[in-house]
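Just one chain is shown here, as structure tokens, and it is the form predicted on its own.
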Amino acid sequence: MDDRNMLAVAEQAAAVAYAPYSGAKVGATLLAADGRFFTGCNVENASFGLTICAERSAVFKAVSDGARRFRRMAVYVYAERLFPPCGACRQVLHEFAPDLSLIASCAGGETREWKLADLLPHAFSGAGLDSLRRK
């Protein structure tokens, strides 16, 4: 699936997002290493801490279907300006794909590409937990 198709699928996912509070409908397409793709959309909640972003929604769907390695993600937002994934999404993506590339587009027409490592330098990882375990 090429970038244009991934962004089109992400836009379709954004169309079904539940965003009554922010108004920012976001969709994501996640390409797994095995060629499967998974979509996600943001689902807001009046208790903002319970909201889930499109990026994490796609990752959790993929993991629940057995995918653990990912190649690329496309994100689309129905907004005039583009914004990168939030910190929580960056951390979850890093857990499974520290070398992931992301492409994003918005209704305003802007398109941008990022490397996850540039968005989350010095990321926390499971390797850091080794020093906490009792021997």
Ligand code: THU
Second form
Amino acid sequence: MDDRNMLAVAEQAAAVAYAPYSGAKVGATLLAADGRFFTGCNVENASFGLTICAERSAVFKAVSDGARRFRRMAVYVYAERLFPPCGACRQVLHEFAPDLSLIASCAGGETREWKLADLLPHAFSGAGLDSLRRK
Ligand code: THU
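Structure of the form predicted together with this ligand, given the form predicted on its own:
And the full complex, kicking off with our chain again.
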């Protein structure tokens, strides 16, 4: 699946986003190492903090279906400007795909690409937990 297709699929996912509070409809496509792809969209809640972003929604769908290794993520937002994934999504993506690359695009036409490692330097990982355990 190439970037154009990934972004087109992310745009379709954004179309079904539930974002009545922010108005920002976001969609994501996550390409697994085995060739499968998973989509996600943001799902907001009247209790705002319960909102889930498109990126985490895609990761949780993928892991729920048995995929844990990922190649690339595409994110599309129905807005004039795009934005990089939020901190919570960076951390969740790092759990499974620290070497992930991401592309993003938006209705305004801008496209950007990032490496997760650049977005989340000095990431916290499971290895860090060992040092926290009481001996
Ligand atoms: N949002 C995402 O889906 N992904 C991000 O990386 C940042 C923000 C959503 C959450 C919320 O529904 C809306 O965008 C505004 O924050």
